[in-house]
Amino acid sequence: MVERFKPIRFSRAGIRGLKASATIAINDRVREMWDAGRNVYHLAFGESRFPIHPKIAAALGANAQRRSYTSALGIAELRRAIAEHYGRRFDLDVAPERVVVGPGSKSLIFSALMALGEEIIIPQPSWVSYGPQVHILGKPVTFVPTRPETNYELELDVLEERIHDSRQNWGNPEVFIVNSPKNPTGTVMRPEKVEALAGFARDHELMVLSDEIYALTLFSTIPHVSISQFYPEGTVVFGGLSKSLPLGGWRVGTAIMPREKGGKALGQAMSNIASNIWTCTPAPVQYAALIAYSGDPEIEEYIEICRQMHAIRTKFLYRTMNRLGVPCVEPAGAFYIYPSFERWKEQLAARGVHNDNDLAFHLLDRYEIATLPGSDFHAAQDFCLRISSSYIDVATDEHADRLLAAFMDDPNPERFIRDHHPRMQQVAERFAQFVAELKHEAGEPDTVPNLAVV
């Protein structure tokens, strides 16, 4: 029986069954372990850890005295700068009045989910907070599985089947969430798939919430194409400064409303929600964000430098899994890989590891590697892990400063890893040990490949 705390009485609405965000929980746990003097290789949290650009930091200080409330939609100058940014960067025709600014894209996604639709369609796997946000709102969810064989893209026949099944059961799926580049897999939707998905949404009169927070972190030949280019009247585009620039804790998010009168009405609805919950995004941060969205050549160059560093680090972890023979879809953006250890499920079971949650605890307890289980991301397959490259070797500001200076001095990918990522290389060695043990237990050749960076 659940313990009672009189006079506190909890409401079941939105709270029953709700857990803390898995990413925030693991980050807190790792910090507690570090504080206790334990060694942990932190591969569980997706936070860009590089230094803040001096111009943006200076702008925050210069505007520290801006203490008055602003519009719930965001200050006019910032909304105009964001609209110009989307035109310059993504070739989207965005009017400033279609822009909403909030304290992080997470808050804006939640307010859109609150304002829209009866039932929400969520791909599997997907970011950890989509499902819990819908749960808080008390709305039903239709999950749509995706497969590594198809690059974790939504397959329209599967999507249509799930929508049909829901409607047959008196469901009413009206809104679906798209995320590309994708967390947790790092994969990117190809333009022709984006266009086909847009046509499907229009034909079925569905609203699309397109989470494009990783749009400027691509490192493949696949371009980022927003679904709003093909379906502008039915798409809300979300973005922010937490991934392309290391400003996660500043909490600056953006939402681009659909065209036509419906988009204006949705913007007003989200403004109403914002004004009753968070009032406005902190004013000094908004004025500092003006610099980030200004198109300043130095800022644009720094975004590119951060993208390159993320790419080198993420590709190294992917190549490690590839050389160890661990199935892992190739990432094309963000800073994640998504390997599967299912081929060794019998050997893992002999160790008391029966699912991906057990696997994540096993790696942490035995190999000091912190990861997140795929089940936290509503995985359709078992024994998958989400591994992030963004925190390792940049746990402190001093480490981040040194790493940036090293890359600016010598951007060669091999030397960047070899000479400046000791913990990344140690992680590779520990994964090699883990996989070699599993192969030995499975009767496979357990020769460990040479993972040294030369």
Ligand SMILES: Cc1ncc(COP(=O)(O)O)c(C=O)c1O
Given for the second form:
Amino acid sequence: MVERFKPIRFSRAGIRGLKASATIAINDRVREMWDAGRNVYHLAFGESRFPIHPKIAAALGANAQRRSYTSALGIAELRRAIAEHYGRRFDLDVAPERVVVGPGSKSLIFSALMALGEEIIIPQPSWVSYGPQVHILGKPVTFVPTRPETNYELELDVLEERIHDSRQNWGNPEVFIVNSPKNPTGTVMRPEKVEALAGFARDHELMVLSDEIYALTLFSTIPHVSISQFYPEGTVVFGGLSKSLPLGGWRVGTAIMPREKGGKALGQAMSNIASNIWTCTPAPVQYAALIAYSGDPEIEEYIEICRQMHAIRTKFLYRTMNRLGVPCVEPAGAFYIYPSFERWKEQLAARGVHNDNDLAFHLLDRYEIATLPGSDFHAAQDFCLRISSSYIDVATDEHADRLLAAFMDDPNPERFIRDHHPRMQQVAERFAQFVAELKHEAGEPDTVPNLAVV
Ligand SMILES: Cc1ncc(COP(=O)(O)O)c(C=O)c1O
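Could the form predicted in complex with the named molecule be given as well, to go with the form predicted alone?
Once more the chain from above appears, this time first in line as the rest of the complex follows.
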């Protein structure tokens, strides 16, 4: 129950029915535990915490005097640099006029959702904020479930069925969100799937919002292929500096408008929204971002180093789940894994754990492990958790500096984990203990290996 005080009355638009996300609830609980001096292994945090590259940090300092408002779309130099970056890194032919810069891709996704279409199609599972953003806008949603058996890729027949059902029910799905590499599963869409999806979107005249914020964090043989390669007239591509570089708090997001006339109109619409809400992305940050998008070999190398460190840490957590026999689809990018504990749902029920939300709190309270429940990610299956590798053993700036120095000194993955990730190894042991207990309770043979050194 929300206590009410006049004259504060809450509006129907947006806030009514908007639930506090478990992300926040878990983070609050973690903070309480830390304040009480308790240990917590924080696997719920999804931000890159490595050090800022000195050239980028210096650029911010050098531009501190840039204090005027800029164009809502971003400064011309940065839009040009971003267009060139897309050509260089993703082989996309992007004119600078098609680039929109905003305070994080989150704000740009929101303004695109505001500007476009009526009903929004969202895959399950998918990033926490898509659903709430659509809710705030008061638009209907069509959810499309995906399955671990098919790598959490969208299945066109399921998509077709859901769109059909919605239309039968007076719905009007027009905008479709895709995200690869994907948060929360770490999975990457295969190029042939991307092409098939583009054909589907074109045939059904759907607008695609392609969230490619993790495009430079791949670590499998599957290449990143943007759906805009196949459907440039109907795709908006989102990116930014929050994931490939450790700059989440700087709030630099990008959106590439579709080709042709429609793209120009959408850019204008997003500019109108931006200029009436946030005005512009902070000017010093935009000027500093120029170096991040410049193609400077040192920065490119640093993006690569960050990618490798995320990959080693994420793969370690994946292998841990694998060895413990916890079903988990192999990640191919980003810094997440998405294991399922459904196999032990009876044993969990006997502990009073009836869904993924209970499971996340159970792990936190009993094992000091913070994770996020799949239901926060619009999950189609219960008992999944999103586990992030991005925070552990880099909790402080000193840790982050030391970890980077250690990797530069010796990039061997086994030694990097064994010698520089004490907490990562401890949390693997905690999971081993948890799973051993569940197996024991289930009467399964206990075959949990020693995980201390991998
Ligand atoms: C899939 C996805 N999209 C978008 C974002 C937003 O990133 P930003 O607003 O920092 O660009 C995130 C951040 O966690 C994300 O995981």
